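Taking the form predicted on its own, here's one chain by itself in structure tokens.
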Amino acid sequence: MPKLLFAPMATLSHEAMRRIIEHYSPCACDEYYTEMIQATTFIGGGKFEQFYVRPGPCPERVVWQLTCGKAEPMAQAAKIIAGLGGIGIDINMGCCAPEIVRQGAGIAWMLKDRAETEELLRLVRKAVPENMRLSVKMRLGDEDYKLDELLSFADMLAAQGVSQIVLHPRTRKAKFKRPPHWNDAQKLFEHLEKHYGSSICRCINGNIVDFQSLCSVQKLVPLAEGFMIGRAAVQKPWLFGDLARQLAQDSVGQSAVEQLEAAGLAGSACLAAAQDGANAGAEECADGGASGGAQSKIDSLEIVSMFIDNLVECQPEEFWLSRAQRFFSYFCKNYSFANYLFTQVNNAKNLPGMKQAFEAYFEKMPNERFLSRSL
């Protein structure tokens, strides 16, 4: 069964958000990527850096993502952060925000002289213990990228000890409304499988918002071994649990069908019986995800209260409003009058005021307080 990853997102991929996801999707997210940790600021002892490296609630499933335009600070930060545990260190080579690129970070690492990027990876790999993974999240490159250059870049990553690649198959300037280049993603993954086998895990990122879209991406990029999800999981923190359950059900059902076909018993009655068994067996297969007592309805006010409490505990007061506004900008999309609700929330002067905005909305729209999930 493919693994599920929570994407690194500025002001969102922090402990307060991970707690919400883990509460509604227990054990369903295999890897939690952190928001970008600026290496120079971190090793310089910045005032807020301690909050970027909080590992909860699942330290063993955290991936620390680093960003910087210079190799030496990245290696120094990686060595310190690796001591906090987790799966490993990820180098951000995909962020296209102008301020990040101007620093020589993010996707700029894909566009620099190859030797400079090789040196970065060599130093970071040397700084990180052998039992910790080095990964890279990247895009296809600039607007004029060529497939052979992308494959060559992947070869360089492999040579420098990268053992997981997460690809967002868009170019530097491509916005989310433009379709990803799924065909080139599959070609890259074919190259990785052919030359490196299981030594490099292939993960895909982009356009996954539910089980149907995940299946669509899976058909377009069948060699993907992991699926990274960001904005949709913020809007619906229970999404990972739902996906884990549905993937497990698919896996069990497919296995049962294959066994029947191998035995020459693939008649409709047998297949129906196999599917019934799969539906029941999926409860056990997805037991780390959304199974076993998962709520069919989600209380919106419970999520709002929980997230606010998490922020107060996990983030500095200076971050409370901005982090809450960022989260609610996605979460409000669950409702009919999303723009109106977010405007009320965004105009609140403090966290209690934000909660009151939700309460006032549900007084007018009581039928929208409880959200359905796929069980």
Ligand SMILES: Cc1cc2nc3c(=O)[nH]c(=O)nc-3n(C[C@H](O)[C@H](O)[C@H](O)COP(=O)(O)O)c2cc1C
The other form holds:
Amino acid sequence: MPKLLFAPMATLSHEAMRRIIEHYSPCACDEYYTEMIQATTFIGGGKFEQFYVRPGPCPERVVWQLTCGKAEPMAQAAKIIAGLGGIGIDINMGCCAPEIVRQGAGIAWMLKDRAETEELLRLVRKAVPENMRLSVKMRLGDEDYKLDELLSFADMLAAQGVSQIVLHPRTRKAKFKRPPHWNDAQKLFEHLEKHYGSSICRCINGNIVDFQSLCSVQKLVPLAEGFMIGRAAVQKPWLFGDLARQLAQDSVGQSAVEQLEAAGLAGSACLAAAQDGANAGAEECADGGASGGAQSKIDSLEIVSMFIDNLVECQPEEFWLSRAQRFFSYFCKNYSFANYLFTQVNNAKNLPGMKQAFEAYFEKMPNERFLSRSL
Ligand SMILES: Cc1cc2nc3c(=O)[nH]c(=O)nc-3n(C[C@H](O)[C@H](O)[C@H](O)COP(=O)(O)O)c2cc1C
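Could I see the form predicted together with this ligand next, after the form predicted on its own?
Shown next: the complete complex, the earlier chain at its head.
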């Protein structure tokens, strides 16, 4: 079964958000990437840095994403943060925000002199214990990127000990509305598979919002071994649980069908039996998953209260409002009058005021309070 990863997202991929996802999708997300941690600020002991390195609720599944335009601070920060445990250190080579690129960070690492990027990776790899993974999240490159250059960039990553690549197959300037270049993603993954086999894990990211879109991406990029999801998992914190169940169901069904085909028995009765097997697999999976498991309805007000409580516990007071506004800007998309609701929430002066805005909305729209999971 492919693995599922939560995307690094500044102001969103923090512990308060991860707790919500883990609550509604227990054990379904294989890797939780953190929001990017600015290496220089981190080693300088910035006031808020302790909040960026909170590892909960699943420290063993955290991937720490670092950003910086210079190699030495990145290596220094990587060394300290690797000491906190988790799966490994990820270098942000995809962020295109102008202030990040100006610092020489994010996608600038794909565009600058190759020797500089090589040196960054060499230093970070050396700073991080061997049993911790070094990964890179990247885009395709600039608007005029060439596939050959992308492949040789990937060769350089491999030579420097990178063992997982997450590709968001858009160019530097491409916004989220333009479709990703899935073809080139598949070409890159063919290259990685051919030359590095299982020593580099190939993960894909972009526009996955449900099982159907995941299957479409899987068809276009069949060599992807992992699927990273960002915005949709914020809007629907139960999404990973739903996807994991559907993937498990699919793989039980697939392997049963494959076995039947191998035995030359793939008639319709046998296929129906295989399908039953798939359903049984799905039930087992649902039974295994604590509170998020077999439910088909989710109480919106429970999510709102839980998120607010988590924020108070996991974030400094200075961040409460802005982080809540950012989360609710995605979460409100679940409702018919999303813009109206978000405006009410956004105008609230404090966290209790935000909760009241939701309560007032559900008084007017009681049928919308309970959200369905796509089971
Ligand atoms: C609000 C926001 C913040 C983001 N911050 C980061 C970041 O810190 N590091 C990073 O590598 N990508 C960042 N991204 C990009 C996402 O990780 C991901 O590549 C992008 O959202 C596409 O995936 P999606 O379609 O599943 O959302 C951010 C995206 C959003 C929407």
